[in-house]
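The chain below stands alone, shown as structure tokens; this is the form predicted on its own.
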Amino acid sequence: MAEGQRRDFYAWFWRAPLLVWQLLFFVVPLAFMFVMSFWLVKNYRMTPAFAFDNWAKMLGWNIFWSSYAYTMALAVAATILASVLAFPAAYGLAFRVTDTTRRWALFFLIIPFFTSYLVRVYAWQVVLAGNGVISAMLGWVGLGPISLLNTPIGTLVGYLTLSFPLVVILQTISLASIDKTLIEAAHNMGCSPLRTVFSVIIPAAKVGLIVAGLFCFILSFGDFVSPYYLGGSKPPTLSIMIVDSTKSGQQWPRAAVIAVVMILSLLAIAFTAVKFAYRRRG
């Protein structure tokens, strides 16, 4: 076997667990799904068939749209403010502690993963509720008593809950893998710091906060948690609907167009995400 050969045979071997995982776990079952979107429903069962009547019925229903709209608002506003929020918090952990305090900044992020999801959101109900911690807070000053449980806010909060400490994660890699030449030279320029945040620290560290919101982006667009348990399902999100579709009548072919259209939705956001990070200035 040639040389290049050997290396084209090692590259492929490396590769196929990769190649193998996808095509089982993403590729079949989304195949699958898409197929499954075109079966019918009578009698409470799925019979294999071809047909667009569950997607004339889901693309024709205004509902269908509204919680489309509302589940892209309240995810696009998560990434905003998850974004704006872990920058001050990853820029001190990049360039105003030492490399230890750093390390163990990181795992303490890390420690929420160890916990369930649900039961910290099963937490924040006790303090969004109208007698719960924020409610008191809010009366000591004359504001309350108010309840955040149920409404748009609780399902920011959860969409936080989720995403924050992974947001701070990804940003304080990226920032503090910047080359420090380049912001000692700014500063040598006359540059304050703040331009040297927006002309030089983030353009340089541009990929790594883009892929930072992305992922919080993803995780918020396709939560079911959070909008159920803190948001009360009303409006319904897109990930709401695909559980009411399987409850009423069995119909799954019609949840699998919501799931097939979110999916769709993600990796058009994922793949335009992406090549702007890359993009080159000019």
The other form holds:
Amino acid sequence: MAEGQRRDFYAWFWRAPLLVWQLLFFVVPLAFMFVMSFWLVKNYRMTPAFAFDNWAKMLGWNIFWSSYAYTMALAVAATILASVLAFPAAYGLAFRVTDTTRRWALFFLIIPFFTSYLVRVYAWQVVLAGNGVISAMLGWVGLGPISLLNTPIGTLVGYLTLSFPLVVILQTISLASIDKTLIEAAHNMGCSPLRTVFSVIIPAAKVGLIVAGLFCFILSFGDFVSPYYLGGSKPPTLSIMIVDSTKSGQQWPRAAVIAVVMILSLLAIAFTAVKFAYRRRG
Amino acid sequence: MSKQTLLKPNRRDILKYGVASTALSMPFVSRAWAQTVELNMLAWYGHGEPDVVAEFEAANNVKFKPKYYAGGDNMLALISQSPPGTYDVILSDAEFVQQLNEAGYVDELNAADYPFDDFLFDEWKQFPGHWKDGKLFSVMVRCGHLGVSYNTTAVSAEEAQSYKCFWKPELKGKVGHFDWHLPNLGQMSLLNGNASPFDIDEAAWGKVKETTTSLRPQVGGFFDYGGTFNGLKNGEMLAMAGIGDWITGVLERDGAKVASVVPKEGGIQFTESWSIGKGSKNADMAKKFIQYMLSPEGQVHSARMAAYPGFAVTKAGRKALNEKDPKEAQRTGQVDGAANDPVTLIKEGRIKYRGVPAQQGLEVWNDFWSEYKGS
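Structure of the form predicted in complex with the partner chain, given the form predicted on its own:
Below, the chain from earlier opens the complete complex, with every other chain and molecule after it.
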């Protein structure tokens, strides 16, 4: 066997498990879900068919589109909030602390993932309720009692619980990887600290910052737990609509339509974001 | 074996005698394992928990493997996705038994195996949908009533006597829904004066939608069992539609200031029935379990279930409950002659059985429910 052929075989041997895994557990189920969106449900049983009924029903249903807009708005709000709130923390960890402190901080940011997300959301119910801590604090300053539970704010708190540590970690890694000489050069040339952030640091870390925001968006857009347990399912997001469809009348094909629309939306947004991240300044 | 070997065995001795003793004990161990029957259960949460099944498990060397669902549609969805024989015993909401039977998911039962003569109420012996062409497919095991559930500090007992209390201005944003269209829309139908709340024509259905939509500004959220439970417990929700004592009863036992009543417009009965899954490999044990649940001991466990209480359906079961837990029997009206005796309420015409929509498709009701939630 020639040297080149041996190298090709070796490369493919190690690539194969990942490809097989992706094919079996991503591509095939995705294709099946797409096919299922054309099936019909008769007497609680799914019947293979090639009908556009589910697509026509869902895409022509006002509730679907209002739910889509609401889900999108909440995910965008969570992404902006998480990105803006995480940046000062990430900046501090990247530039203002020692390596040891940064490592410990990143370790502590990972710790929330050790506990179940559902448990953390249930804990938030106690905090956000009308007789909870936040309401009591607002009461002291004459603004309460206010219940944030079963509101869009409650949902946003849940989304940030899920994604905020991850956004801080990704932003920190991204900022810490910046060539420090660029920052020094900016300072030497009389650039103010604020301008250095906006003209040097953010453009240099653009890819990482966008990827961090993208992760937040993806996690929030598809989340079921927070809108249901902290938002009171009022109004329902797309993930809640999926669950409702499967629960009632076994409408898996309609749920498949919603899922396909969600995946297409995420793909479009992810590609746009990545394209923007790698776009060169003209 | 030398004394020295016994006192100070080396590693090889330990391995040798360990393997030998394990091999010798295998027949006994495997026999014990072989006798343990695993029963797969499909049920609402709580029916396979130790407070209900532990005694039966111990007495019959059975181990339950429960799969829980929430709502009849969800139950049908789960069973339709499983191969025949997956579930040995199936607890179904009574209104879905007919569909279970039509789809061929359950086996025929022998009526002589169950204590129908001891049932508290004659109508329950021939519960709609449980029999077809003289053949029995499911046996009612417990029931409960749905009405107005409320926080007693925010709603008076008098106000709770009508579903109209949900529209009370002070409850704005504090009225919750159990997230299942059937009980909620059934209650709205009762409020509109429909004698058969699930069998209504298009005009009446239009009015039910109108009434329900007018409640939307009052609604603080749509919840599953856990959310409903927490909402009432932490005072976030001061009144709940679509539920009854099956949730507030658990909270009441913990001292929460909540209660459920059947209002003047009437209440809805949820009914739960056991069937044996088609293709079950443990049909005999499944039958024995259903017989146990209808025995006085089983009825007491069922009525006092930790997850959610219910009513006993047999006379012997009610008697046993009064002996074992008179306080709970009193609280739930399961005392002969009590004003809120569940059987008396049915006889007075104040209770309607929960059913599936007779003149509209279930999908129509469900679609409206989704629209209502999103409005």
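The structure presented is a predicted model; accordingly, all values stated were derived computationally and were not measured. For the two forms, the rigid core is made up of the largest set of C-alpha atoms that agree within 1.5 Å on superposition. Residue numbers count along the first chain shown, from 1.
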Inset, instruction - Classify W14 as shifted (yes) or not shifted (no) between these two forms, where shifted means its C-alpha moves by 2 Å or more with the rigid core superposed. - result: yes
